[in-house]
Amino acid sequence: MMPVYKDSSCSPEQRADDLLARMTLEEKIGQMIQISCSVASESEAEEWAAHRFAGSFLYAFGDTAKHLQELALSTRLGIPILFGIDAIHGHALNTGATVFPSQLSMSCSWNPELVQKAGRVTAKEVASEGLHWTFSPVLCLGRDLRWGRINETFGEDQYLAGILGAAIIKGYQGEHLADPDSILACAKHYIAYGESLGGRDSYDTSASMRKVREVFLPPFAEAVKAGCATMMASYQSVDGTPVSASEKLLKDLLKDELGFKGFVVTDWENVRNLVVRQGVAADMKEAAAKALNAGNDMIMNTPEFYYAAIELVKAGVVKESIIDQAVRRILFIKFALGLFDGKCRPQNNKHNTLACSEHLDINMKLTRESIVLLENRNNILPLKSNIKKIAVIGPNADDIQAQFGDWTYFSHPDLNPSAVPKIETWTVLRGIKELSSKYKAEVVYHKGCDIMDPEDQDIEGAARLASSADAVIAVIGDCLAQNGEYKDRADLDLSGSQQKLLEALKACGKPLIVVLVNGKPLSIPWAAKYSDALIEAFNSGMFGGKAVAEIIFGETNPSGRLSISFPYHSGQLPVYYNQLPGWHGAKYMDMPSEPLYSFGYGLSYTSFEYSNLKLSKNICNTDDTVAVNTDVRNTGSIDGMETVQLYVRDLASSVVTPVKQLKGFKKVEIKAGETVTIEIPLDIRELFIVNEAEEYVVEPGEFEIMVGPDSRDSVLHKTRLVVE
């Protein structure tokens, strides 16, 4: 008789329970181990697959993955391996795959539909190689810009991060996990990781549980609602307790309260770090016990956990039922994913899938909508027909590694700066050159200076070239060495000799168009004041240069809006829009009160006018959904896209609440001269606060409802809503 766990007509729950009952302790704990092939030798990896029953491998590609899978399938129970990869913005560890803009860049599209499509493309390309699991999306918030991993976030706001995170999760996981081209999503880093003190990666987050619930939990709650299959426990501690040792965060809050049904994987070496870095355990046995009791299910890259856990159970220190709970979750996901029903092996269709035309079209659309126009003085853009010679200058004008950013084959699993893309890519220089021929303009190029080395410069040569042109496009920003883990920055000013380069180019007296290629907002008040046009591209992926060129020449009307605020100065931080009131003076005495560029901000080649803000009801109760309506008119001469943003403020509450919070948005295309009525639903339950008792409540009283093109008070139309 066929075992239940091999019967595909049975439910994943039934199959998991049946298989679990057949497993030895060693087989169970083996399923909890993830081995990294970037660390383990070939023979060690084989040993883990064939004799220690490792449940997952990281960075196992091609023939290596096939071989390890066959070893696992030939064991007594034949439990397939789950292969994971960091497909963070596309399947970008493969030199022939589609590379999307970074999360920060794509979030500036404010387009959940395109973000979901990006997830779907990534899933298809990852699945085509027999891989099953991406460690994405990052649902941390980019609130301290000194943090090295700002580029991986969806920006500074929990509402926007939750919407976009849920969208890309749905893209990764598709209609059904068992579909051939669906992969597991992994929401990370749970929780409050980006809020570490001073923007220091993996340091302590000194936040109350009330703040954790109110600010950092909402995106993860949206991930749970979206059916996210896995969650990653973050490196850092929260108020002194490492997340991977916190039963309150992993078991009580995530699993019990939110109802998360998938499994929790630790981040890299989290359990080992309880001993060697954070010092909350004296040895691996104590660390393993803490990790097990806290609710971790899979242990990333701490192989010694395997032996310690076996000893703990045999000695009666840890109950085997705790092991069973973790393994049942892992097996359930493996069955739901279809690994036991043939999906464990590659599809052998990657040559028809990787970077196919359909995928590239989606990428191009998302990239276009992710570029943000920050300045356009005297409507210098689009470039006019009298521009016959263009000087493209700057260290990032022709640097595809800077444009790609972190988490591509240039940086992971090991640094590989000599990697060569197998697909076409467009730097800004290439994009300008290709489009300039259409407008019969000559293009000349000079690097000008290096980003990291102030001595590596030829500013005089760059200025001479600029003087011979009709317009100058300066492409500046930061580089891969300034972004990612271990790359926290104290100074957000332009590095190297970039500021000197800009000043020399401005002195040439020619129109100066500045393009930013960077992994995070930089402090650029001079560029903001003196450039004739300023474009933010962030890490825009393989098509970034093409999309920027289309905007410069007017082939595309820019529609990107910032998902993150820009500071005047590093010392002005934090500058996120949804701060708490009460600060005496509401500013540093030597800095403006507002950020350099605000959350939600971005320009278009047309203009929009808001009017007639109305609510479907002005008095409501907590069970209502109120329709917020506004008219938006395109008052310019060309069609354009506008992102209508809805903010609220609780005017009086039992705890201090932010000056405004995003609670809805809608991106719409409006034709020249057209007026459209935009309706955004506001679920009154979204007006919750977390009170001192950590309870979610909507308190009665007045709320200010604000609608406009961005988060600045000066552009928002306002009305009042009373909740009874």
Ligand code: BGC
The other form holds:
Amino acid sequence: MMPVYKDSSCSPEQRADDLLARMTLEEKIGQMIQISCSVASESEAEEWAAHRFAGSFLYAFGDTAKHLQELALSTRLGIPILFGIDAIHGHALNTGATVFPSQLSMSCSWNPELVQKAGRVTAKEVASEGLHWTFSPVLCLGRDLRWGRINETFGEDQYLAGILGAAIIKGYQGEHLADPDSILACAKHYIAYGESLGGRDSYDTSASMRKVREVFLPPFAEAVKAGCATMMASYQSVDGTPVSASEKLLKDLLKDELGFKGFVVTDWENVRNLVVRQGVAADMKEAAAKALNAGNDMIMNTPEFYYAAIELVKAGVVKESIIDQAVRRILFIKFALGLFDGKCRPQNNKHNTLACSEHLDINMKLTRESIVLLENRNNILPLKSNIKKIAVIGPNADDIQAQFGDWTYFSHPDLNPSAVPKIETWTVLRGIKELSSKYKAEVVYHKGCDIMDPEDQDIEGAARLASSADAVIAVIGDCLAQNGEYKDRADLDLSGSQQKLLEALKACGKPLIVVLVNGKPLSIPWAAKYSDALIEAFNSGMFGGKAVAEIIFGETNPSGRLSISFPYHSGQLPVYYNQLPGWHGAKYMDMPSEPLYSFGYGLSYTSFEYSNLKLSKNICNTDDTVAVNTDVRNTGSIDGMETVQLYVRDLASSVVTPVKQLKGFKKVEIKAGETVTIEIPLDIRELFIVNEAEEYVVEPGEFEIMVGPDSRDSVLHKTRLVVE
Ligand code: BGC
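Starting from the form predicted alone above, please write out the structure of the form predicted in complex with ligand BGC.
First the chain shown before, then all remaining chains and molecules of the complex.
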């Protein structure tokens, strides 16, 4: 009779139980090991696949992956390997794949449908290479802009991150995990990683459990609801306990309370670092015991865990049932994914899937909606037909690596600055050159200066060229060396000679359009004040330059909105919008109280007017849904997209609550002159707070309901709601 685990008519649970019962201790613990092909030699990797039953590999590509899979399939039980990859904004470690905007950039689209489609495209491209699992999305919040990984976040807000996170997870995993095109998502880095001390990557997050629950948990709770198959435990400690050593965070909160059914993978060397860096274990055995008891299921890149765990069980220090729980979760996901039913080998081998035209179309749409127009003085944009010569100046005008940002083949798994993309790429220079031909404008280019090296500059040459033109497009920002792990910054000012360059260009007296190509908000008060137009593109992927050029020439009406606030100065941090109120001015005496640009902000070439804010009821119960309605009129002469944002403030509660909190939004296309009525449902359960006893409660009382184009008080229309 066919064993249950081989019978595809049985449920993943039944099959996992059946298989588990057949496994030796070594086979079980092997499943918990994830080996990195960027570290293990070829023969070590083979050894792990064939003789130590490693459950997963990362950074295994092409023939290597195929070979390791065949080795695993020929073991006694033939348990297939799960191959993981950092497909962070597209399957971008592959030179032929679609490169999407970074998570931060795409979050400025405020468009969950497009973000979901980007996830689907990525899944298809990853699956076509025979890989099964992406370590994405990042659901950390970008609240300390000094942190090097801000580019990987969906911005600063837990509600927006939750919506976009759930969307991309649905894209990766599809309707059914077992679909040939579906891959596993991995929500990371659980939890509170974005707020480690001083923005310093992997240091302690000094947060109370109340704050963890109220601020950092919601996006992960959304990921669980969306069926996210895996979660990654973050590097850092929360209030002194490393996440990978925390039973409270992994087992009690994530698995038991949130009901997460998938498996937890540690981040890179988490278990080793319980000994080596964090010093909460004296040796690997102690570290392994802590990691096991806490609820880590798969161990990334600490192979010595394998031997320690076997010894621990044999010596009776750790119960085998703990191992069983972890392995059952891993096997359950492997069965649910269809790995035992053929999906372990590259299914479709559709190499023509990579960057196919359907995928590029989706990417182009998402990129367009991700670009944010921050200034447009005297409607300098779109450029008018009297502009006959354009000077494109600046270090990021023609730098595809800066435009791609982190987590592409230029930076991972190893630094490879000379990699050559096999896809079309559009820097801003290319975009301006190609589109300008339609407008019969001449384009000249000068790099001006380097971002990292202040010596490498020719400001005079750049200014001379700028003086000869009718308009100047300065493309500045930051570079790969300033974003990512190990790349936190204390100073968010423009580096190198970029500020000098801007000032020299301004002195030419020509209209100055500044385009920012950067990983995260920089402190750019001068550019904000003196540019004629300012465009934030962040790391906008392969089509960024085209989308920017379309906006500059008016072929696209910009619709991106910031998912993150900009500071005047890094000393002003934090500047996120949903702060808790204080009463001594909530500001530094030498800085404005508002951020330079606020969460939700962005301009359009048309204008929108809000009126008639109404609630379907003004008094409701804690389990109601109230419809929030507003009229929005496009008062300009062209069609445009507006993102209507709903904020809420709890006016009296048992703990201090944020001055406002996003609780809904809707992005809509409104024709010129048209008025539309927008309805945003407000689920009253969304008005929860976490009280002093760390319980989620909606406390009855009065709430302020605010609707408008961004998070600034000055533009929000307000009304009140009573919850009984
Ligand atoms: C990062 C993770 C990533 C992992 C595997 C770690 O350094 O923190 O985000 O998924 O490496 O590449």
